[in-house]
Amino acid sequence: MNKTLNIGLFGYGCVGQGFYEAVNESPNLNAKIKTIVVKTKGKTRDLPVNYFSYKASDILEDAEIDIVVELIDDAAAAYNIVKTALNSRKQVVSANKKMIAHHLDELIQISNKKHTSFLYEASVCASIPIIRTLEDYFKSDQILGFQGICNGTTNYILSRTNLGLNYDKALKEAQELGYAESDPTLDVDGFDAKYKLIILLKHAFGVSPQPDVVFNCGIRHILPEHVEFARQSNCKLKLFSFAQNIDDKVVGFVAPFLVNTQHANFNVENEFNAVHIDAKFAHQQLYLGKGAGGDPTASAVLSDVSALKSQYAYSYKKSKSLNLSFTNNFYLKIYLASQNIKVLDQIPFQKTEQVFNSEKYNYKIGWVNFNTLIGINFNNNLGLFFAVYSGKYRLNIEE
């Protein structure tokens, strides 16, 4: 595409006013946003209230418009948006992780019909171009397994925590500073993380599990006993999206992992992502950079909107060349811990390691099917935390 571009944009938030800024400065881009498309009439904005219209038909109806580019919080209208958008034959651009997450096929599906294409780099670790290098680089080369810190919010907390602050007194200070939001549930609670690994497993594995399918645990009641067991065996406690090859299956889910000093992300700190791959030719690589923010989140965008101009695509080669399938009937090894020594028994150990009994502090080492831990609602409770042996992973206990 030689011509200049027309970008129809919804949403100006943080990434919105960063993807707007990048536009301007970007002059070899040659591209322009043409109309812009908000929710909030008579909201005061760094631009003059003609630059904005409150009708999506203003874009989606446009035969000007080159490019749809969706940065709104919506989900459910982000869905509607993007599909009209593809309908219509205009390429897309978005940066809504939980849309893409619930709708990843069918928006694929309706861009393969209508010969556009449906690019999201900015919806997983910001300006980390980790989609691109699955899709590009390791095209050819067998995933074997990746750890994800896909979350800022979650990783400055356990940094804190694991600098002496308890949970409370992180959260307190990651809302001050704008890590996290004043409900902070979809960061802390690993939802955030979830649909970031299920995009990620898209393109590392071609497979495409359902949000509720995928088990996602968060940091909500770690407590000082945790960081100092952690701290005692030389690890850290992190929130991976986690991924891996084991045969012919995918395993995935979100959890807090004990994480040692050997490990690339061991020393990933505060609002810092990093996707550590393991490949079978390539081996290992860490990918680090700032995973949110309207700067990191609208370089993303703005690479994305720069591909266009190459009619570029994901292929999702993985898809069409893996036979792979999801499961969540694997074994793990965890670090399971309770104030009462009795919630410990909630969850049936195929192995037991190791015992430790106080009068306020317990916790069991073992070896546990996984199916028993997405029975249990971690998220919701208070007396019951688990903690991830990383690199420990089988289809059967007896191997």
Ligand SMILES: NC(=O)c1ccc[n+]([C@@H]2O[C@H](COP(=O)([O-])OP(=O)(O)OC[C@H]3O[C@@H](n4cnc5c(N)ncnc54)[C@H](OP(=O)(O)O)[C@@H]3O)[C@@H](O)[C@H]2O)c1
Contents of the next structure:
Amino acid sequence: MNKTLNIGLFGYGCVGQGFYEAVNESPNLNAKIKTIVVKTKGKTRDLPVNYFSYKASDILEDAEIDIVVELIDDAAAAYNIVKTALNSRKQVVSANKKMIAHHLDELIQISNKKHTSFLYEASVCASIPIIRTLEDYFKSDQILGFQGICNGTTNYILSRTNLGLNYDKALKEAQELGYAESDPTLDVDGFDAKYKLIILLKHAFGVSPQPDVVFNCGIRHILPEHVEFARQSNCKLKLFSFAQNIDDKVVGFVAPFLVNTQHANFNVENEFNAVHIDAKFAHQQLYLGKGAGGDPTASAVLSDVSALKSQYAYSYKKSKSLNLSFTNNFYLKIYLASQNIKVLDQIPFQKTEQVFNSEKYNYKIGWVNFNTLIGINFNNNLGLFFAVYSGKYRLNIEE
Ligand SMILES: NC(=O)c1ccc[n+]([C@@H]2O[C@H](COP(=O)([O-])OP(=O)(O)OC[C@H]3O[C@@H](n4cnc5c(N)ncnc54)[C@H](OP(=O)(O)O)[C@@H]3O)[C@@H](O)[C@H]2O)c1
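Instead of the form predicted alone shown above, give the structure for the form predicted together with the named molecule, please.
To see the whole picture, the full complex is given below, headed by that same chain.
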């Protein structure tokens, strides 16, 4: 296909500007951005005004536009744009993990019905080509599980707390460096990591749980005592987007993990993202790279546009060939800590392996049913902190 591709771009912020530059510096792509739709009138832009419009229809109803690239920061508006574009038989690229995590199955259905393609590599770990890897390289090999560091903000904060900074100072530093928003909730409470997990679950296992059934616990209540416990156990605390196939059931959640020195993610620090995959025949692999920022995210969008030029579409083979179901009904071993021993005692353990009590800090290590944990709002519970203790998970505690 030698024809110049016409792209309609929604959003000209951090990623949109990076993408504009990437297209201009990729002559081999033979593509041009025809129109850019943004939101705020009167904002100073570094391109001539005739590029910009404030009406979605200027892209969505332009028959000359082949590909719609959606890079806006409003999930509800992004959903309408992507849905309308697919219904109009346009090919679509998006980076909006929140929107995709909520509407993926519906958007896949529309793109199938309209024989068009919807790609979203940038939505998970930006420059790491993890979706395409799961889709294509792992089309036949069976994924046993993955542990993803999918949020650079929390990984940066944990790198700093692991070096002795307290949480508030580490967060402030992350905000000053531009890694964290002034309201950091989506990152530090694990929502962003959860949206990415849901997208990976679809491509690794073919399951698509809705965000409200997937548990996310972040790092907001990490204390120096927890960091010290990890250090003494030869571990670091890392926030994982975690998934595992246990006897043909898929478990998936976001939580802090105690990660030991042998784990490939142990040395993944600062704003970096990494996904560690365990597969039946490939065994273990680590994919590492920059998971955010204008250029790394634009690189993934550019790659999708380039793939669309070759008529690429996700096959969703795991959804079609596997018959796995998502469950929260399993057992795992956790470290649960609180300054108040009574709070710890309220949480039922199936097996308790270790208890530590002191005046200011108490913890238990043992096996709990995950359903017990998901009933507790750890993100809003100042008095409690938990981390996953070991890499063993069971559907039945009697095993
Ligand atoms: N930043 C990253 O590192 C990163 C990494 C991975 C994925 N993403 C995803 O990429 C997307 C864009 O992020 P960003 O960081 O580039 O955001 P951003 O810097 O805040 O820019 C957002 C852009 O969206 C435009 N916009 C907002 N609502 C709109 C609407 N209803 N119609 C048209 N335009 C609208 C804004 O217009 P105005 O310019 O007029 O305000 C602005 O140009 C988000 O989904 C984000 O989750 C970002």
